[in-house]
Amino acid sequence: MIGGGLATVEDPRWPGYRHNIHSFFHRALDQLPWYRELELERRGARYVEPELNVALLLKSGDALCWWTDFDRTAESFAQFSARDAATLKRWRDAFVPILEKILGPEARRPPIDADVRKKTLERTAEGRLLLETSALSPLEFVEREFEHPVVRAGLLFFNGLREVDLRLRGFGHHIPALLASPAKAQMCLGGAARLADALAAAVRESGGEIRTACEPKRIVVERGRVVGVETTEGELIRARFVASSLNPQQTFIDLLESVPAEVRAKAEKFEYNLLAPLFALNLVLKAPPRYRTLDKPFMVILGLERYEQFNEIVRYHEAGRIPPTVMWGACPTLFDPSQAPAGGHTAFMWEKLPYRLQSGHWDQARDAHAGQMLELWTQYAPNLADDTIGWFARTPLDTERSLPNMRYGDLLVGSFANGQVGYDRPFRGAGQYRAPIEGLYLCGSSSHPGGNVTGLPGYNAAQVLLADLGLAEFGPRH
């Protein structure tokens, strides 16, 4: 299928109700260069960014809210801690120039050697602040800078847990960088698959061909150079180059018959995230969830009361056990009625859960856990008890089955630990999108800047490819 995680589907039991089963919350996609250059809005990918963007709902009825208006966000923080609201503003102001001058441009171009980058950053005040903040883990940064447990929990979840391991040093800057970003969570009208459809239209209108239900058997190498791909049906597709968005084990071990031992060893060592796998609960509804204290929140976080819960979640994942539920999700039809029949609604909740269970199997445990999630959800939105028509759930195993590049259910397609970041992602020698085999390029989430739907690994790989093909005039635009 076209789109991978950009999937919007109907369950045949409830026709007309459209569910985004993997990718939904996007960030600033309509501001990225490739979106504009490929004219994706004209091709049907249109985004909205709801005003009440994120809400952490507490059992008490209180809520910590992020708005598209930063001042309203600061007001919400001030209800919990005036000091934390002031800290929020201070770090936001400090990181706006860092985001504009350093982090934004870095994400939109091939990475440079870490030592060279460090020396460059040390020359400016913004660069030095970035280096100092980056030396921390997200957890260390939040514990150092903020005092209220709910504020700490909200920052770590919204700006941390969904992306990286909170204990991982080198990523403390993620918190202030996201605070400084004017872009908030957004959704594609018609469902996430509309973005995939628009991309496919851009390919076809440019003379490209897309094969579906087509499985590669091997990447073909002749005289030390990649010359094409052979399918499982025996067709040889010859090409001047091959660009792979698969994970390193698939690219270098599964599809290449002869790989230098050093390259194979690096690919084998590529690691995946412990905390990335998703469990998803999708609802078919007669009415949207009605939360007691908020009207039309976009992303909703439930079950999170204190930031110490993160350590508990890690311990449960390490033990292969299901932790007490902390989940987040949305009701897309509040903002896009086209995703359900007239008067109907869809909603979903996601939870980070272990890929492997210590006892039992996800195929047997799925429905019972989905029922527990729905029970918790109903405590915050009581109308779900009467307004739920039906539901279905997907486990980390289902993710890997449908998206096999997401090994172990890792939606980021590779950890940022083990040095797998920037110039060394997926590993040293392949960090600038050129594989150590002539004619082979890397363009997926296992490359810089990493997972999530950003288009930037492919955009950056295209810059390298165009330069190598002598077409550099179509290269990077910032």
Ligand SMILES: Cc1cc2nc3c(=O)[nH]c(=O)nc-3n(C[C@H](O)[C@H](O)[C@H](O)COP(=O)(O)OP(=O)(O)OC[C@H]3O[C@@H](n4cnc5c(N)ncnc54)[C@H](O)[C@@H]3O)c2cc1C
The other form holds:
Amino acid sequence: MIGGGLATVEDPRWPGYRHNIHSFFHRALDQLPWYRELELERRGARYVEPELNVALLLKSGDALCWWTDFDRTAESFAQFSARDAATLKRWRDAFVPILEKILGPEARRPPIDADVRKKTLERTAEGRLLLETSALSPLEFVEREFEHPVVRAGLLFFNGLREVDLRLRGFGHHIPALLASPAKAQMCLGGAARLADALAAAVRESGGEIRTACEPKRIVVERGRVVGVETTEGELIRARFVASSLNPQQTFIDLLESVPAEVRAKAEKFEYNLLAPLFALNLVLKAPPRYRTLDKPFMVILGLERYEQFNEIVRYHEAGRIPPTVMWGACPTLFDPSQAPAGGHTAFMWEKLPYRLQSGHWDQARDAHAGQMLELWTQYAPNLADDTIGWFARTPLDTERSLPNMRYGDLLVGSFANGQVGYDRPFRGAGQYRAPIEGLYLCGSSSHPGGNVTGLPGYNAAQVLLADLGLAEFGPRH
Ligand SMILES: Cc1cc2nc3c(=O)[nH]c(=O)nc-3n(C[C@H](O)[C@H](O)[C@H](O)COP(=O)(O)OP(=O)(O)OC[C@H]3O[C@@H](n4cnc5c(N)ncnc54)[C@H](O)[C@@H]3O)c2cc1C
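Could you please show the structure of the form predicted together with this ligand, as a counterpart to the form predicted alone just displayed?
Following is the full complex, with the preceding chain placed first.
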């Protein structure tokens, strides 16, 4: 199937109800350079950015809200703590130029060596503030800067959604960067798969060919240079270069027959996120979930009351146990009726759960856990008791089964720990999209800037590739 993490499907039991079984929230996607360059809106990928963008709903009915309008967000924070609202504004103002001048451009071009980067950053006040903030972990940053437990929980959860390990030093800047970012959650009209369809149209209109139901058996190397791919059907597709969006184990161990021992060892050591795998509950509905105190929220976070829950969730993951549920999701049809038959609705909730259960197996535990999530959801939106027509659930194991590059259900296709960041992602020597084998390139989420639907690993890889092909005018843009 075309699209990977851009999948919109129907359950044959309830035709016409469309579900986005992998990615759904696409952050400021229509602001990304490739979206404009490939004219994806014209090709059918249109985005909406709902106003009440994110709401952390508490059992009391109070909610911490992120609006597309920053002042409304600050007002919501002030309802919990005036001091935190002031801190929010201060960090947002400090990080707007950092985002515009440093972090944004860094994500959109091939990464540079960490030492060179550090020296460059040390030359400006903004760079120094970025380095100082990065030295902390997200947890340390939030504990140092914010006081209210709900604000702390909201900020950390929101950041954790991006699967950064909240305890990891080197990522303290993620929270102020999020606060400063004008980039809000968006959804693709018609479903996430529409973006894949638009991309496919761009490829075909440029003379490209896309093969589905076609599996690579090996990447073919002749005299030390990659010369093509052989399919499991035995066809040899010759090419000037091969670009792999698969993970390092797939690319370097499964698909390459002979790899230098040092490269193989690095690929073997590539690590995955413990906290990324998701369990998904998808509902088919007669009416949207109705929350007492929220009108048309986009992303809703439920079950999170205290920020200490993070440490508990980590401990449960480490032990392979299911923690008390904290979940988030949306009702896409509130903003896009085309994703269900007239009058009908779809909604989903995701929960971070361990890939491996200490006791039992996901295939047996799936339905019972989905039932518990629905029960909790109904406490916040009581109409679900009457308005649910049906549901289905997917486990972290199901994610890996449909997308094997997401090893261990890691939807980011590789952790940011273990040094796997920037110039060293996936590992030193392959961090600029050129694999250490001539003619082979990397272009998936195991490369900078990492997972989620940003298109940037591919966009950056294309810059490197085109430069290597002598099409310099498309080379890295600094
Ligand atoms: C439940 C869930 C929810 C998510 N929600 C969001 C979200 O809201 N927002 C967001 O931005 N991201 C989200 N993500 C993450 C996002 O989907 C991924 O980070 C993104 O799709 C990774 O892109 P990629 O191109 O690296 O890999 P993929 O999108 O997985 O693409 C890899 C492609 O390679 C194919 N492939 C794998 N192995 C082989 C093989 N051996 N041979 C041939 N082909 C192969 C796959 O079929 C797939 O088509 C979510 C993921 C999941 C699972």
